[in-house]
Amino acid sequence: MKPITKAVFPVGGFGTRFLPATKSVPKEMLTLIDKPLIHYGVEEAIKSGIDKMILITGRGKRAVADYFDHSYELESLLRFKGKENLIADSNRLSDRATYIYIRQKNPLGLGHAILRAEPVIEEPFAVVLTDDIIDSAIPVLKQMMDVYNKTGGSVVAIMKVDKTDISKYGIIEAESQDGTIYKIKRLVEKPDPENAPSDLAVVGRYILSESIFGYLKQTNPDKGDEIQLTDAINLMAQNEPVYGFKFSGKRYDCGSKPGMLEATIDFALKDDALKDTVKRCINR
């Protein structure tokens, strides 16, 4: 079985939920405590053994590419001030992986973004949506790679959601279950809660066979002229095994203001330098 060594990061979207900040700052560069959102996703991939990051970018995303490069002016200043320890910290992710940047000229859906990566992928690969920050003892991608090695099939991360939130997600219909692993029959995008096949929602982590590119090419654009990954996975599930994996960890929707706020508070409470300040602010 081929190892997973590449991860795709679709980072070409506009981030309209965080306007006006995202007029000039890519949403992936919004900070959670002291690191941008994309830092957490790349760090998770590296800790899972992945060393090739493929970033699907768009207009106005130069800051994302710059973040994973060396800043020689900054390094020179830090050396002059005797803060060389900060140089190692700032370059830690840059030096531990190869970064490939591919432009998505038009943001035509998640499926379209992933399809842009086809020229540089010939094997199963991971997909990370950086809006989803997942705090876990074992990186979620590593958990999913273990499931992939066990089953040999594509894997999507799933979690149980409240009935009132079902219509916000893609929901799985399972054909069978083995503990935390569900063989997927189909995915239903944002169903009515009363007619949903389950309460298990897909979140932003995937391990996909390279065959997904063929299914994406067969997928018709939706009413918004976007190619949806959900539709392609449904085609895949008709021809080869696709599994949902109920991961261990807490997921934060940092693509929304409430989710970002919750993550900021929780991460700050885990930081010895910040937790007392946060507690004082909460208890005012």
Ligand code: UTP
Given for the second form:
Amino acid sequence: MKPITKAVFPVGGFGTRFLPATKSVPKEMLTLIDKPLIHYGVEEAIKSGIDKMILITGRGKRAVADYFDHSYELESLLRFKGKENLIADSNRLSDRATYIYIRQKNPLGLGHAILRAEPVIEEPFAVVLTDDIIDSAIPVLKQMMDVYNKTGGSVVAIMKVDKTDISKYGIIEAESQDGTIYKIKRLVEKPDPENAPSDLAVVGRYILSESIFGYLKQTNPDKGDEIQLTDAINLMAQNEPVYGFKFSGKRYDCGSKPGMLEATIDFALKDDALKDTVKRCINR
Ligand code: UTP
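Other form of same protein, the form predicted together with uridine 5'-triphosphate, not the form predicted alone:
Then the entire complex follows, led off by the chain already shown.
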């Protein structure tokens, strides 16, 4: 089994749910406490043993690329102020991985973004959607890599969702193997809850065979002229093994305001320096 050493981060979306902030700040740079969303995703990949991050960026996303560079101005200012200890912290992720940037010239969907990575990938790889912050004892990508090593197939992260939320997600039709691993027969993007094949939704972590690129090329754009990753994975599931994996951990949809708020409160409650402030504010 080829090891997973590369993770693709598609960061080309507009982030309309966070307008007006996202007019000039990329969604991936919105902060959860004191770190941008992209930081959490990259940190999870590094902790899972991945050391090559492929960021699919687009117009207005320079701040994302800058974040993983060393900042000489900042470093000299911190030295001048006697705060050298903060330098290592700010460079921690920069030094622990190689960053490859590819431009998505037009935002034609998540599937289109992933296809941009084809020139630098020849083996199975991970995909991280940075909107989804997953708090877990074992990094979710690591959990998924273990499933990949066990099954040899592609793996998508899944979770049970309320009926009212089914139409927001890609939903799987699958056979349970052992309660956490499901062999996927079919995937449907944003189905009507009444006709949905299950209540198991795909969330933003994937381990994909490199054959996904071929399926993406066969995938037609949807009504909104976007190429959907879900449609390509559905095609893949008709031809080779694709597994859904119910991960351990709590997922927050930080691409939405309620999700970002809930994550902020939960993360602050776990932080000794902030928990009393949060409790005081909530009890007002
Ligand atoms: P979303 O569906 O969340 O879209 O994209 P969005 O534009 O980021 O946000 P909203 O819904 O308008 O608020 C899912 C993922 O796919 C990436 C996004 O950056 C996000 O990580 N994406 C989407 C691309 O990289 N390129 C695209 O053309 C579309």
